[in-house]
Structures are given as structure tokens and as C-alpha cells.
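As C-alpha cells, one chain now follows by itself in the form predicted on its own.
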Amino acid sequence: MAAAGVSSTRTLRTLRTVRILLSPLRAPIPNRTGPLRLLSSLPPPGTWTSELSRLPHRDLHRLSVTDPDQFWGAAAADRLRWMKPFERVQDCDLNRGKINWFPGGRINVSVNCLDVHVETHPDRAALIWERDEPGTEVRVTYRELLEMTCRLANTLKAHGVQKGDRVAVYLPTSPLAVAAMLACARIGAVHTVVFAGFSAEALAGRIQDAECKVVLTCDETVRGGRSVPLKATVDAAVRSCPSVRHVLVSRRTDGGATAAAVGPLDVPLEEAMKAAAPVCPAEALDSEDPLFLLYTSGSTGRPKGLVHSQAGYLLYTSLTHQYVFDHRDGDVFGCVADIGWITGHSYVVYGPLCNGATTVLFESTPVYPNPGRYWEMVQRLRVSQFYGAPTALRLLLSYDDSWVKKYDRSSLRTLGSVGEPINHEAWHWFHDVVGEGRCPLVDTWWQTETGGICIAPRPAEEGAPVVPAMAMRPFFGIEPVLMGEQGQPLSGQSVDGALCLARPWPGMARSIFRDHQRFIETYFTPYPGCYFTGDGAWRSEDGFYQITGRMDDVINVSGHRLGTAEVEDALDEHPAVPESAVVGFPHPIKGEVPFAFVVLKDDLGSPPAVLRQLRELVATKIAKYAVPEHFLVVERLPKTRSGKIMRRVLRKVATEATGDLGDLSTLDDPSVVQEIIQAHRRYREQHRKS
């Protein structure tokens, strides 16, 4: 596509560009399918991906590792509409944790996902936005979306927002939220949105790591049948937060007093966008310059700020979100997840409306207001792809299946798990029941960091097998590799190690905001020259991948990152907590939940007094998902004698697998593993009893 504002000169330049970063591809690259069959000239702007989509996904991932600079080049300069061209495709060290793709090129995601489709569609609906009362959705076009987001985007600028400032977005799931995204993106801003269930010390100190200057939220949100407070939480967040200057809220329910209590920060939003200009000129913005920070949890107990940016990130949500999902025009994208999640960022946001799709956002809870919800939203709504997490899909499968065949579910096409690894039972109700066995079901597997999925079943050649509960294939740019304990690739097949990707690719997080170096050690320095997941994976006979799980002392609790080093520093402040371990204890229905083993001072309570205000404690800090679901008093936790907490012995009592505790020599005194053992059977006991 030629950008708006670029002369034809430079227009064809870039064309010329592309010839000849193809023109390579004549040449036959050996393979086991035969000769790869490449185009032999560059396809007209507009039709990259209608071409390429005919060679086999075998030879399409080949190339893109092999030639990454003629993929990626390819895929970047015909599916992104750019305000400068860039120079290179890219300047890449992963040994330095150095990512920088497709430098000297100007670009503006806004311009990306709204504008270039009010060109050539501008009714078509953007959003549906699917509110917690059923019946009740509502459609934004291209063309309202757009002017939504300019009026934002000026009233941001108004009240002092300049490009490289960061801007806190605390509000559910909502054509607002999408706007605030996107408005920030228009003029350079920096969003950071944190999920809409975190407490107000966690939003305070996600406000106070990225110096904020602006906070959006709204006065309530409506979720299950109930209102949530968000401006109270808000206005105890901000007390600490010395950085920001606005409040910009909005009246998602008008709920009274309290809830849009105006304080000396506040600015009624509404008021202040209708008296805003709807047209706000684009930014010019460096490839490289940052779209958003999103924290996620670490093993080191401090969340992560991860730094996302502009042209790579968005390059790869568009081509993931059509090449997994097998996204056509005129489809309706039905991913359930909240926007304060990366799921949310790129399977909601980007990538759909970057491919001018028609995306979901859904406000509501599975099982409200019954468990056929989803099945009724997909009949409702026509829904063509249905992305959701394990979590919610174990809840609804010990309903009756009468709640989903009692609904159309005939317009979807494809079926995908996102969150976690799914489990069989789940992902065979997930495939026969909701997708009738006839929609392909791709089991996902990618992180916060990586920016888009990166294993998946698909895309791949009509016929290719699906291996039940698998991520299997990588994705295009994706080489992954396993690493042996001693820190040496595993070659073969049937094996497990450490999941690494071998190189670099555009959607990559590039750094974690003002700490570079915790990013090159947690990413980069376990094993140099790639990048490590922190994942476990298994390569099957076949060559495909299973994700076996965290190998660092993070869980997953309903498809959500939570550092066990978070939860120990909550339950640590206690007075009468000394020390305390917490490790992911298994789930039927959340994968995983925190089980916490604490030492109580003698003389600070009863115990059961302090396990309540342990609770309140980790729900006031974090989030209620975040409280253990199981607390086992100790007298003492096992340590070596260089004072660590041996935790893998705490997951085996933990779960009653205690026959085969391993080498325990390094222990200060082994002793106390029975007494551990001892005190779990009484509490054991306990819950049977009760």
C-alpha cells in the first residue's frame, strides 16, 4: 500500500525494495515436500498474504526462518501502511537483548487499524461490544470508532498528554477502552491498561512504575449481574501516585455518589470528548518507538513493566490473527478475554482491527446469566472464531451440554485455547461438543512477552494432523529449540528441556521499562543466543510441542500469570508472619491456585484470626484471584544450608507425592520435611472432616 503523504518516488521505491528482497525466492530451497514453489514476481500491494497463502505452511515457515529478512520484509512493507519506509528490516542481538525491527520506517498504529478501513469500509462494525446483560451488544463502526478515538486522542492533548508520556487505562471491557488505546497510540502516548480486578495498591504501583501523568477509568463496571466500583479504587491509587496530573472518568452506569465522587483530579469525560474536534491528525512514530507497557508477573515478586512497540508488534498480531484463526472477510472474531491481559491487546484490539475484522468484546462471565451464555452470545451475534482459556471451558463442561446444543452454533469456524495448556477432557468437550467436530481447534501457546502466538496446530496444509491438547507447529519466524540441563540443545525427537526460541521475531517484547539488564538476565542470559520462555516443553516422535509447564516459581491461576514471590511479600508484611512459602497447587476448574505455607509467631493471635487477615491481605494487594486457596501452618520451612527454601519438596507435600522426595543432602536439616508431612496429614484431616 502506498502511505498517505509519501511521494510516488518513494512509493515505488519501496516497491522496488520488496522486488528485490524477493527476488531471492526463485531458486528452489531442498526440502522433504520437493521444490518450494515462490512467486517469481512481488505481488501487487494489497494481495501478499492471498499469494503466499498458497504455498504449503511447510515451506511458507522454512523461508521465514531461513530468509527472515525477505519474510518479514515482505509481510511488512505490503500489509502495513507506512508514513516513511523503513531502511532495514532489522538490527537484531539477542545475546545484548537487543530488538529493533525494520528501523528508519515511520509508522502509526491508529492510522493502521482505523483509518485505512474508513477508506474502503467504513460501516462495517468494528466492535460488538457484548454487555453483561444479554440482548443488550452494541455496534461501533470503523467510522464512529475513528472519530471516538480522535476525540479521545485530543482530549488527552488537552490536558497535557505529549508523545512518550504514559497513560494508566483502568476500565473493563468497552468500545471506551478500545478508544483509549488507540487514541494513545495516535499521538504517541504510551497506554498501559491494568486489568479492571486489581486492588488499588497493585494499580498504584503499576501507576507509580510507569510515572503516569493521566488515569482513564469510569465510575462503575457492571460484570455478573453486579456493580464493581472502579473510581473508589482509583481515587485510593492515586493518593500515592505524585505523577498524576487528570482523572478522566466516564459514567458507565451513573451509580451514584460514591461511586463518581468527583475529587480535585477528576474530569468528566464525556463532557470534555463532546467538546473536543473529532479529527486529530496522526503521529509520525519511529518503528521502534513504544506503543505500550504491560506488567506481568515475575518470579522476583516485582511485576514487569514490558515495553511493546509500534510496527513489529502490530506486523505480527495482524498476520497471527489471520493465519491461526483463519480469518476472511465479513467474519465476527469472538475473543472472550479482558483487554487488561495481553490476550486481550492482540486477539481483541490489534490484530482483528488491523485486519479490518469485526472483534467481540465481551463484558460478562461464562455462566451469566446461565452457563449457555457463550453459545447464546455465538447464535446472537454469528460468531466466526471463538478464542477462550481452559479455565472457563472446565467450569461449563460439568454443565448439562443441553446449554450448548440449544443454540445455533453453525457460523463458527475455528475453536481456540488460550491461557494455559489445555487439558484432554477440556479440549475434547471444547472440539465435539461446542465446534460439533467440524471446526478445527487450535490450542495456543505464547506469552505476554512474545506479543502474539508462537505454537500453534495451525496454520498448516488442509489435512495435516491435530494431536488433541498440543500446541504442536511454531509459527512463521518462530525456531524453537530445547535445552538440556547443562544448558546444551537437545536434538531429536522425544525429548524435553527448556523451551527457547532460537531467533528473533517482530511481535517480541523489547525491554522491560528503565531495566534493561533485568530483561537481558531473565530473557537472554540462561541461555545465550536465545530467548527463554521460562517453559518447559516436550518434542514429540513427530516434531511437535507440548508445553509441560513453568519452570520458574510463577503459576497460572485461571490463565493468569501470578509470581509466587507477589504472594510471599503480601503475606510476609503480616506482623505475625515471620517467613512464609507458596507454591501452584493443582485445579480442577483454575489449573492452578496458590498454596501457601506459613510460620506463625506465637504471640500475635489466633491462627485462624490471622489466616482471615492473611486473606485480606493478599486480595488488598494483588487481587482476590491471588489468594491461596490452601494455608498450612508450620513451625519451620526446609532450607538449604545456604538458607534457600527448597520449594519443589513443598509441591510434593503439597500434593501428596511424597514417595519420592529426591536428594534432600543439601538441607539444613532434613528433619523438618516430616514435620511438614505430618502437619499437612492433620490439615488433610481437617478438610475431610469439615
Ligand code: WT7
Contents of the next structure:
Amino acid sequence: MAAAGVSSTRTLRTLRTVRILLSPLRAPIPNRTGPLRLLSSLPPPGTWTSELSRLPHRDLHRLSVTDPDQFWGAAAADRLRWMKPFERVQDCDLNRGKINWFPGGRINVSVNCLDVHVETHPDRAALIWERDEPGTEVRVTYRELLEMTCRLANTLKAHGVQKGDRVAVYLPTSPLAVAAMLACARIGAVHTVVFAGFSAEALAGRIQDAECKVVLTCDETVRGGRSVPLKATVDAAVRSCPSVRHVLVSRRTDGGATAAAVGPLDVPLEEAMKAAAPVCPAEALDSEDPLFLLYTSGSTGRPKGLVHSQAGYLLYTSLTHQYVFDHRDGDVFGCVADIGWITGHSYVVYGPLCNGATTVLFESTPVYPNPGRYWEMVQRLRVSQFYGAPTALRLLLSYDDSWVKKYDRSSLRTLGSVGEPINHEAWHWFHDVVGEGRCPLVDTWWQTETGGICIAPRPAEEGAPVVPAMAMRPFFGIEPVLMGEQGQPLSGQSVDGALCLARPWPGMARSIFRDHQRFIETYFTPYPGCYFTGDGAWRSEDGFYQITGRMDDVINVSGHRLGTAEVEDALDEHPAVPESAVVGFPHPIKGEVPFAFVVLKDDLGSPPAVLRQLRELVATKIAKYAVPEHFLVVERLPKTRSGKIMRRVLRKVATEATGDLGDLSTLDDPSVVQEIIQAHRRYREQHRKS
Ligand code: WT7
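Moving from the form predicted on its own, what structure would you give for the form predicted together with this ligand?
Next comes the full complex, this chain leading.
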């Protein structure tokens, strides 16, 4: 077998070697020569399930980190259909941000998600579109989804989209959105899905950065009974996007004033798809050709377009989907995330479809038409796995439990939580009330950048402990390392530090679109040789991991990731605001909300009027969820002598934790702090009165 080298710093290599020596395999790995031979001549499908998957999980995990080439090579050869076999398993160097999995291989993701299943179960539902109005769900079989995808792929081609071109998708979670993603995958175009809650300016920023040729949208969507005019937002966005040649518009609703607005770029999508051929040959793509871009917030600058590629991403999402959720044939997988986020990409679309599952597309809200919506859906669709966000659970647990109990949840086998820390109350309510204490609950930690779940309680040995509200165990191929303040790896248990992942895994992002340098600096420079997650974590006495939260200026609002710098940029555009600082502030349901400290020029309008305009400004520049819940007008901000705003002091003021403000010696003028504390007191008193 070609020894695919993973270079890393000497420290890490030593660390790894020491670790491995310290924890020898408890049982010898059987079939050692079996899977090793796979790479010279690829085995027939089925080897993964028949050989490797019979190993106990502990040994599988051990194999995945002691001999990743054997593990991933066998998994990739067996689980995916290749158009040309890969020549090596990996060629990665994290120091340089070089990530290359399955070089030499050629593959098509849409073939793996559709054609292979049409061969064996064409009439199985691939999608159940749980539309806004309960009881109006639509099933789409694998055969139908393949045809829809091909017609859409041919339509894209007819409108000039070629391999490598970017296509923006601004659609609600719907079969059309899934077909759009897979149609791009079929012809080698690169989709960038933009969450349909983003404003015109936020959409335009993404289209411009990605230089999209085509935008796919619909007239309007309906959410929680209310109409959302998507086409109007696209019209406003594309005015400043010279790269866009066509806007393909689907009719989601009948009528609606927006449907009539036909501009020079518009193409009626249904007509175009009807005219297109129902079969489209699949492009044989390189393992590392880009599959999609997904924009996400960082601690500085504008949102960055993370690049995910073909084979490794698909393998990783399908493997995690199967093992973390215990997916079995015939299951109905219910991930209620929007396709505009990575959770929707990996666990509504790619992972489940690669595994031939039936996946639910949830278009509504947790409280429409009432707080029983999720559980009524579970009963009606016989959902086997329910995967959702803690923010929704916190909202639902405030209602009476009868909203859960009146529906039959006996179909549920696994519960999952994602996106933010799950507090004990929400964990217990989900586990005990929703799951009746009989379904394992997986708190899954991962990120847009990681492509798929990296730390979760599963897979685990039969009878292994599960600790409430703890992500716990690394997935196959993942090696967490906690780093101390001096950048040194922390050994032993009961420690907390910066969470890094010490070796590459197939699902990780490959770059930031057109800014590989930023990719290296953000993720691989802070701890050379390792991927830095931006999160802190704690390792318990038992060696389990618990995520402690972001270590940078990224906050999490209702599970939506938001850079406080983005909000500040929006606020600072107002002529009355010379500067502002935004921090995260705890909120019982949303997790965190933005808290803005703003300096106002006093000659430019009354503060209440300006604050109204500021709210409006953030909603139009970013999205509604980014609007600060609190505004505190201050005369000055606390700054260091080098001019940096000391946000940690502001966080303490906002939460009234001013007993220990930490080291203020680098502040230019420490008296600012008392000034702000006073202003905050007055603000609190006013709030209490109103
Ligand atoms: C950030 C990533 C994971 C896909 C959806 C969000 C936080 C995510 C957990 C969890 C505690 C979590 C982290 C992470 N996060 N999952 N189980 N426990 N925190 O992806 O928008 O890229 O956000 O969400 O802070 O860095 P994302």
C-alpha cells in the first residue's frame, strides 16, 4: 500500500506516539491484512459491512486513528461507488492547510445519492416534504428525485452553467432545493445555499463573493402561516451582482404579487424543466473538486465561504449519519434543520441520501400551528430519528407536557441535539419526556468547517455510560487535543483548553473560497499541525469531552452563528454611530443574544429614533436574528493603549459580573469602566420600570 503521509509537527507526532503507547489496543485488530489489500485491488461492495463493521466500536475507533489509511481506505472503497478507483487514501499536511483525500479517484455524488438507490429501491420515498401546513406532506421517491435532478441539471446546462461555475440557491427547505443541490453535483457545478432568512444585502454579498452565474429561487415561501417574499429579496440583491446571468424562478405558491414580477434575467423554472430532458449523464469528478461553498461567520471580517469537496465529505456524512444515529434500512430520518445551514446539507441531504434513507424536509416552525407540531409530525410520519436544536427544545419545554404526550412517539429510536450547548433542563426534558427515557440522546458537536459530526456519545460499546449534556466521544478518525495557554497540549484528565483536532479527517473543509491564506491563518496557524476549532472544551475524569463554548468573538443566537464584528460593522454604518461594540448576552431560550454598546454623536437625532434605525439597519444588512436585543448608549468604549476594544470587560458589565473585572492595566483610561457600569445601572433601572 502506498504510505500516504500525514505530516505534522514533531511535537504532535511525539504526542501521538506517546498516546498510542500509553493506551495500547485492548484487543488485536482482526483482518489486518484483509482491508490492507483493498487498496491494490478494490474489493467487491459489502466488505465494509461484512468485515470492519463487525469490529467492536472501540477497536474500530482505535483502528481509525492508528491506521487511518486502512480504515478510511476500506470505508471509501466499500461504501461509495467510484467511476475510477482512488490511488491513495490521503495526502495531507495540516501545517500548510493541504487536505487531499482519495487522490486519483473519480466520483459523482448525485450518483451515490440517487442512481445507486434507484437500482435497488426506486419507489422508496427519498424525501418527505413536511410543508408548513400540517397534514399536507408530499413524498418524493428516489426515482422521482433522480428525474427532477436530471431535468434541473439539464436546465442549468441550457442556461450556461458549466463544471466549476457557482450557483446560488435561495429556496426554502423543499424537494426543489434538494434537487438543485444534487443537480449541481451531477454536472460539477458548485452550489452555495443561502439561508432564506438572510436579507437582500447579505444574499448579494455571498453572490458577489462566489461570483454566481445563476440564482435559483421561488416566488414566495410560507412559514408559520406567513408569506415570505423570496423573489423580491433576490430582485433587490441581484441589482448589485453583475456575475448573475439568469434567475430561475419556481412557483411555490399560486398567485402572490411577487410572482408577476418578471425581470429581464428571470426564467420560469417549471416550464424550463418540463422542456428539459429527464436524463442527464453524471460528470466523473475528481475526489477533490469542490462540491459546495457555505458561508459562515468568523470572529473578524465578512462571512467566509467554506469549500467542501466531493468524496471525503460524502463518505464522512454517510458514515456519521449511520453510526451516530443508528440508521437502519426503512427508517424515516427527521432532521428539522434548514438546508441553508451545514446541518441541512450534511444530515437532511447528503448523509441520509447516500445511505438510501427517507429524509424529512421540515419547512415549518416548532410552534406552528401549536407547540405540538414536532411530535404530531413524528406520529404522522413515523419518524425514527429526531434531530433538532436546543433553542427549539428550550422554547417547547416552557409549554405543558401534554403537547408532547398526546402524540404517539413509539417510532422514535434516537434523539439528537446540535448547534449549541444543550443545558441539563433541556436534555432531561428531551430524553425523559419526548423520548420516554428509552431513546439514546446524542449531543453532537461539530461545525460548518468540520463537514460532519466530530464528537458525540455514539458510537459506543453496548452498556457504555452516557453523561447528560455532554458531547463525549470522538467519532472515527477524530483525535481531539486540548491546548493550554502557552500552546502546549494538555495531557491527563479533568483539564480544559482550546479544542483542536490533531489529524485530518475526510469531511473537513478544504479552503476558504479564494482565500486559502485566511484558511491557514484561522485554523492551522494558532496551533501548528492541528485544526483549531475556535471552541474550548473540558476533558472529564473519565476522558469524555464537554464543549465549553466559543473562545472568539463568535456568538450563537438560536443556534445561528453570528460574528459580533458583522453586527458592529452594520451599526457603524449609521452616521450617528462613530463606534460600537457587540458582545454575547445569555438568553433563556435563544442561548445568546447580541448586546450592543454604542457611542452616539449627540447632534444627530434623538437616541430612541436612532436606536430604531439601528435595529432596522442590522435587519437589512444581515438578518432579523442578528438585531441586538439590548442597546446601551455610552460615551466611550474601554480600549487598550493600542486601540483594541476590551470586549471581555463589556461582557462582564452586561451580565453584571463586575466583581472581578480581571486585569485592566492595559486600558488606556480605566475610568471608562466605571462610567459604563453606571450607564448600565441606569439602563437596568429603566428596563425594570418599563
Ligand atoms: C459552532 C459551530 C454543528 C452544525 C451546526 C452549527 C457550536 C455546535 C455544539 C454542541 C456545544 C456546539 C460550537 C461550534 N456548537 N454544536 N453539541 N455543543 N456547542 O454549525 O454554525 O458552524 O457553528 O456551534 O460553538 O463552534 P456552525
